[in-house]
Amino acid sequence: MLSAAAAGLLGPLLYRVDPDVTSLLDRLRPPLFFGGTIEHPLGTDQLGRDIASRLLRGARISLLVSLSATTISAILGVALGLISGYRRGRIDDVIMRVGDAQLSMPFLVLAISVVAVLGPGLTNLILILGVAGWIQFARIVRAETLTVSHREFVEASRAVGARDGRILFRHVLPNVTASIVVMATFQFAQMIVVESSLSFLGLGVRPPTASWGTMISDGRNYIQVAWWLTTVPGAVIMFVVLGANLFGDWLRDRLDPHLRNLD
């Protein structure tokens, strides 16, 4: 995951090939190890655009969308989860019922429905994914808050007259941060898949802007004669998502005291 972020940030500075330049004389060139040339190490697409440069540009877009959407989801979900778990009662019931209603519809289907109404585009995509992903954070933070809010140090703060806001941000939030960080890594991986799926369907990033999903969509009609058009960006998505999930598992093992004591 970190290598993908570095490639997205530094790759275009080191690999100075314009991803939008077309050359029909160079169209459908195979990757270097399959008879291609060093000028296009990962081959070219149906318009002669360099696959490697488009992957690097697409990394910026996909990672920007995923990171921004995850941040928005975390802010909304953590805030609502803290309120729900700490206040309980009717507020808790309303927040959780809204979340249950949202969870009743698959995440990708919900995102497709909203994007179809509001229209594609980078800003709309980030906002839609960010708002749609809050419930995962809220449920985890709520569960942790229900436990932490009954501990002795919280009761002691209430006894000395501490306000609810101070208790939440000074005592409760630091004790649920580990779960938030771990959840964010898994949410980040999910956002990459959803963004790529929406872009593949034409509801995400608009062409000619390079995106991993649009690259797969553009190459699906040439899969029998130019397999690299879909295989290369598909493999990149697979490895980035796998890396994010493995990183999340590692963080969970390191941050969870119960798992750490088993080592």
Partner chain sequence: MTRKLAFRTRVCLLLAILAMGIAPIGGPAPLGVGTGRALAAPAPVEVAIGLTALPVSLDPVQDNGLTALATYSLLYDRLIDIDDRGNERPSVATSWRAVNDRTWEFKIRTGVRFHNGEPLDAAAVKFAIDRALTAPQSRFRTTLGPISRVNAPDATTVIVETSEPFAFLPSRLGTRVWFYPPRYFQERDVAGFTAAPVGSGPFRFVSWQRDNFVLLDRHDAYWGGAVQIARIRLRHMPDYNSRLTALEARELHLGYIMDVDDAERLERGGFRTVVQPIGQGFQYFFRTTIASPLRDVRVRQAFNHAVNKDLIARVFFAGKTRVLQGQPVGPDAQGFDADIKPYAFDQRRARQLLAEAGHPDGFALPMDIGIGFAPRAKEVAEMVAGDLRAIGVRTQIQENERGVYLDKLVNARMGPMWELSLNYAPSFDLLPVLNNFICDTLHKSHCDPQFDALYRRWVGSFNEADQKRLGNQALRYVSQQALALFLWQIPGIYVTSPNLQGVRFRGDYTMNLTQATVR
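Previous: the form predicted alone; requested now: the form predicted together with its partner chain:
Lone chain follows.
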């Protein structure tokens, strides 16, 4: 994932092909080794733009949106999930029922009305995606907190008079990290794709700016004449998700008290 981020930042400096230059004569060229040429190593899109340079340029926006939105979801969801699972009772009811209400609503309606009220823009896009994902984290964290907060070590520290905040952060949170990490990698992958589905609300990027999600969705109707339009960015997302998972595994191994001792 770091290499993807580095590619997004440095790539455009090293690989100097303009991602927005169209060339109708060169459209739908396949990648190298599939009948293409070195000139466009990953082929060209429906407007003859170089896919490799669009991937590099799109990396910035896709990673920015997806990472920030996932972080917002995770922070919101983990905090509310911890409170819900630890305190239970009324506050749990309120938090979880708000989540239920949100799960019942089509995401599109929320997005459209947010645009109507707040207006379009990248910040609003990140906010919408971030707020939309919290409940997934919250439910997972709550479930694990429910069980963890009855384990011996939690009961023990409560018995010696530890404050709730300390118990949550020192004892409960480390025990739910593994699930948070798995959920985060899922959300991360989803956000990249979902970003593109909101561009028509003026929320995503505007054409001709490249993002991985829009590259995939624009290639949708070309899937049979030019498979690389969707497959190449799809594969890149998968590589990044793979990287994110490995990073997540590492993070979990560092944070999880049980797994740390295992290796």
